[in-house]
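Shown next as structure tokens: one chain only, the form predicted on its own.
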Amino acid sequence: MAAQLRLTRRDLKAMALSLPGALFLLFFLFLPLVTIVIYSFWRSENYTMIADWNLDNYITLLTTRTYLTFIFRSLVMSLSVSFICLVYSWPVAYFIARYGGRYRLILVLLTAAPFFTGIILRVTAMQQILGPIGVLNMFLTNMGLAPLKLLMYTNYATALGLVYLWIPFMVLAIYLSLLTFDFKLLDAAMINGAGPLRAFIEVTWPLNWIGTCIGLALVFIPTFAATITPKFLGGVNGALYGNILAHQFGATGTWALGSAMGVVLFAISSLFVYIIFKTVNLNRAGYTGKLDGE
């Protein structure tokens, strides 16, 4: 009886602690999402929402070549940026976690130094570097070389800007995963004949895969919904899905179509997260499903 009473008190305490977070998710995530889903089945006319239930918005998105092009372009951009961030972030996070010592926290904070300023300022700084009269092209001109026209107002510039923005998220996710990793396992693998590359592929990588998945999600989703970076760096021909979505709630006033685009964005992002997390083996990652003391 006393054990049951203690269990009840613990459950009540857990519920009380989780209540603020649950309310936050309810009012600022779940309810807005439900509203967007409902609006996606309506139609808009002259900036007014009309409760005329239909599937026209989804039919338009899935049958119009222009919208499909933007979805495909954003999907390719998101996958490319996620891959580049992954390749760059793993060595950085690995070095900080294993060799950073007492300076690890400082090194991680330095990777997030660009976030000390606003996103507009950071993207504008990229313009000053990549632009036609930017620092890089000025250097090439002074060296007697022709300026590079591919650097600005292209998808390459957009990808570079997005990589610059989201790398800290990937580094942090992998670093936090490596914090609980026992690097002595690598020494044991090498003693048993594994080289550094094989030890990484068969030990470090799979045991920290969940951190990698979190990093991929943190990069893929904001890239797919990006608006500011493509607008400033991609130019007219570099617009992504997020730019067209924002346009529906601005100049055109087609809020119902924009709501449907938002639902599609959420669905694609959720599908990506589901696919990558289906590859996670919790048992191999060291998760037993039990809390300490149980």
Second form
Amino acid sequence: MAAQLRLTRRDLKAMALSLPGALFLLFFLFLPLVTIVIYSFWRSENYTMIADWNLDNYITLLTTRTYLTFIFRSLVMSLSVSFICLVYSWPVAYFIARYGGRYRLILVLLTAAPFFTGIILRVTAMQQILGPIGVLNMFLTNMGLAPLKLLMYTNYATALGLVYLWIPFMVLAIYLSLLTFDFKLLDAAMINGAGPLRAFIEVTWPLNWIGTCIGLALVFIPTFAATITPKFLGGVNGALYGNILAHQFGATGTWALGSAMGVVLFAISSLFVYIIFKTVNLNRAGYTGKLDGE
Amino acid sequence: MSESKKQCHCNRDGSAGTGLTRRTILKKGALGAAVLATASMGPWVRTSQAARLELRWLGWEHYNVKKLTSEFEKKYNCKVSAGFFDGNSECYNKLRAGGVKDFDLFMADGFWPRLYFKQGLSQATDYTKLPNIKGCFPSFLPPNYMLLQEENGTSMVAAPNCWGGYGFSYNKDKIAREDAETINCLFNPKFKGHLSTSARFEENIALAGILACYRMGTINKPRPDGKPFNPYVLTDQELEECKKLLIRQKPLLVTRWNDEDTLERLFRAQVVWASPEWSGIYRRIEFDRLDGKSKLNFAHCLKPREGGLGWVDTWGITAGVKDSEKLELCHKWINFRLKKENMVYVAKEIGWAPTVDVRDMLPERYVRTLFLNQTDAIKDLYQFDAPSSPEKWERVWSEVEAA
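Show the other one: the form predicted together with its partner chain, since we just had the form predicted on its own.
To see the whole picture, the full complex is given below, headed by that same chain.
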């Protein structure tokens, strides 16, 4: 038994290498999460946390129409934004990976160019484009056309803003997946009679599904928790779950309810990641037959 | 053998030809390291006599005036640093969460300084150490303005800084005066698609509360708490009315603005015709009109017909200041900010109305648009306060947002 537990030098090395990551997760994910979970079972009164253990915050959240509305709004927003990012990013990533040649790195960096600035700046820039006096509507009104009310402080404007914010993540995830994909497999499929569409559906898509899943998770989760974009672009009907959550910790000081909202947010995000990664077939995804150096 | 060993040793550390031994290298190395360490510690090591005190304040970012800060630092050989918040409740939360140890001074308005004092978060301000307070308008000092004095006590809980209202700025070419100078303006379907409010939930509910209570006739009736009417202390029935009003208001609004720049752009483009604001935007537009840069014709209503909101920004000293030297410095800072020349600078550069009478030092346009001839109006404005029940107000606001 003792012999079975003996650690080899390689095991120790692996443990040492994983230690920084484990400590990071412990201090910056697990411990704050535990604190939030504890607070979520307390109650707040006049900006004070009271350690009065109860389930009221969760009952309020999950049974009150008001908060369910925010969850539903954010869910619809996250799914829509993820879908739009997916549809837009695949051709971009495919083009860069397959035809980018020696400019691939530059092209990928270009898609991330908006990240060279801060989020506030990017959202403000979107406001300058989409708002009632934004570039787009000014152009339309100068042309004698009616302004696009659809893009003036609406949920559509928020969706557009969020797509613009998170597209680089999706492009990058799919691009990295396509980098290890052997495009010769497509030739094989074509030789065997598959058309381009069928080759894509039966070869490219499933073999890069894991990259797509990572992209979806990277877009869905921050969209669900979004606060700044809906705050500046969403208008009077644009408050999302993240906004209300942030409100609890800021102006209203209702930290206990806010903590419960945080736990629910974490649960929904985890559930999404779990569902999406259940669809990954590890026997296929990620293995393309391409060897290192080929 | 030993000779060769010695030879070998000397050659290895390279000291044979130079006369250096390992011992001398270690000695010189240690000496060098000590010199380096001392030199590198230089900026942090000072004699106690030369130590600079650090004054840390927590307030609204716009009051962080670099020119004034550096003047004060030079004059009193100290360092001033600042932390910021967006609203009183955020400051309150910060101070409660240990901020009294991190900050020496705080800013607050309305009823908040009293609350801080009552809860032991702040300490008394000694007005005898503030010679410049004599320049303040009487409207902002007891017995005219009592919120700077401890409730049922004599201690002064803070010193005044700037003041103002939360009235309506409106486009005179679009909205007639009789329609504009009422809270009902913000709920008037006639102006659908041309109204806006800030995103501050407390002030949205409070303004709707004044209108709701005015309509319900409860504004002048005895209140359940026995105190005069305060739009931040509403009954459940009044809150319900507020909620209905705010939900009905939503389709009328262009947006709820988060920053003044957004509202100013919307005003200037004439997309928004009326919105509550602190009058800074109105002043800028009015100055542009006076300078011939704009044809926009705006007005600001300080107190709507049903009643309005107002505030007096103050400086208070946190309970964390124990050291007498630091306490002295805190008073010097407040006194320095109350100096007439500094108040003029704040009025002109930052755009807030001073509580110090600087009318003789300001051009007429500033006196008029900062309402410095109407300081008595402050007693008729309901002062900013903490919601009586943040939990109930949160629920009302969430229901409005979800509707």
